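Here's a solo chain for you in structure tokens, the form predicted alone.
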Amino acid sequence: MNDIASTLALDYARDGFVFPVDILTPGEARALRDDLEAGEAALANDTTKRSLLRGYPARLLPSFYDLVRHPKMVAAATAVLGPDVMVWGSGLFIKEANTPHYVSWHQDLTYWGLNTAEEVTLWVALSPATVESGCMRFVPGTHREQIVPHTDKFGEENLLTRGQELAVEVNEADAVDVVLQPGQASVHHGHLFHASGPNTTGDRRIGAAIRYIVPSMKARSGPETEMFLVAGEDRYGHFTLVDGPKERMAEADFARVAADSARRNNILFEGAAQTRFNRR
């Protein structure tokens, strides 16, 4: 492990968390988001492949499939987890310009059905991610709580699929905000307390998360849930290891993924009082 590494890795242990990381350019991260909203463009009329496109877009979107195996993605992840890492995820969380949406405090593994905590996000922002625009804001050293009990609230502006909120008090005067460049990525534990506000400026904020785990865990979704293999090898077998898209936005792609997609949904909203999707 080289000394970037190395420090990043003792930062996360002790916070649970380490910003800024550069991954892209600012242009690469502009042509990043411009793929990503003509896509969005096109699918004006078809909300359901709309949310699927902002819930998957690494399995749909070929320069979403780089982003996630970007050497700089995969060089944090490892120094977290190890040489053998898997995409759990990449969805998308967008705050559109002077909008109320937001995210409460939570965990992010309460309810993904995982069964260790060996994740790591890489947050990374596509446009500016300032307290204006309502940037994340973590909570050093939670990451170390194991799962806390959460409440589901159906917030109508959460983003959270459940709009899940933790039900301990948090401590926000200890909270740090997370101010990102485009380009830039953030690194978080899947216990640690984050939250983000409101969007007030006149731009999107748009921020791709992207969950890496090892091949050793195992879902509750079953063998069955679709995983990209992104570093080291898979000497377990636990998920099917699938392809990047080959084709941009290609009809089997969201086929596969719409599969994908409810096999994941059945564990995520397991015993809640209802269904909602609200990737925006």
Ligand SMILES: O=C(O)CCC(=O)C(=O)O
Second form
Amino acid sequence: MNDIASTLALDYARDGFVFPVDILTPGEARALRDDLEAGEAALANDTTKRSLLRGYPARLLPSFYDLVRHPKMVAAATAVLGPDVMVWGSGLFIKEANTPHYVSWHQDLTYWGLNTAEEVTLWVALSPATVESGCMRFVPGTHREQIVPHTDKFGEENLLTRGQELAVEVNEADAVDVVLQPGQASVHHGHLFHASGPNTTGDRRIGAAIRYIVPSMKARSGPETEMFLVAGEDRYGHFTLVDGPKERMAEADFARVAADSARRNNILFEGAAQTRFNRR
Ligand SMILES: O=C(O)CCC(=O)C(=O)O
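Counterpart to the form predicted alone, namely the form predicted together with the ligand:
Then the entire complex follows, led off by the chain already shown.
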């Protein structure tokens, strides 16, 4: 392991997160944002496809497929998870300019239906993530908790699928603001207590949350669940490995992603009183 990787792994083991990690230059981050926004504009009248684009950009845009395989992304993911790494998801968290949307305190792995915690998120800023624009807040050391109870509140402005909130006390005084420049990433554990507030700025706040897992994991959504292998090998066959998009927003890719999304949503909303996506 090189020095950066071992520092990252040590801080991550202590705190449950590391940031900032430089991934893209500001110009590269801008180009990625422009590509996404061109896609959003082209789908302005098709909200179903636009939400698939926001939920699964690496399945639909070659530029985001390049991001999830970027050597610096893979180096950070393998520093945490070891040599064999797959991409479970690449969803975007977008807060439009001057909007009240927020993310309540939660632990990521609560409803994903994965059987272990060998998962890590690299959240890549595609616009400035500041206190004013609603950057994430992390509570150091809380990744050592197992999954604690959450309450589904379905808050109108909550970007989480069920508006789920931690049902235990959160020591907010200890929380750290995860301020990132475009192109920088934070790295966080799937049990870490985290949240984020509204965007009070005149620009969109855009983050790509790339979720990496190990191939030995199993998912309740089953072996049909589609995944990219980005490092090492898959010696388990617990998932269906797919290639990245060959072209921008191909019809065939939308169809595949829609089917995969339906499989995943069955698990995400298992037992929920409502099913709705505020995030899209
Ligand atoms: O983008 C945000 O504000 C929240 C993202 C988040 O909760 C996550 O990536 O796990």
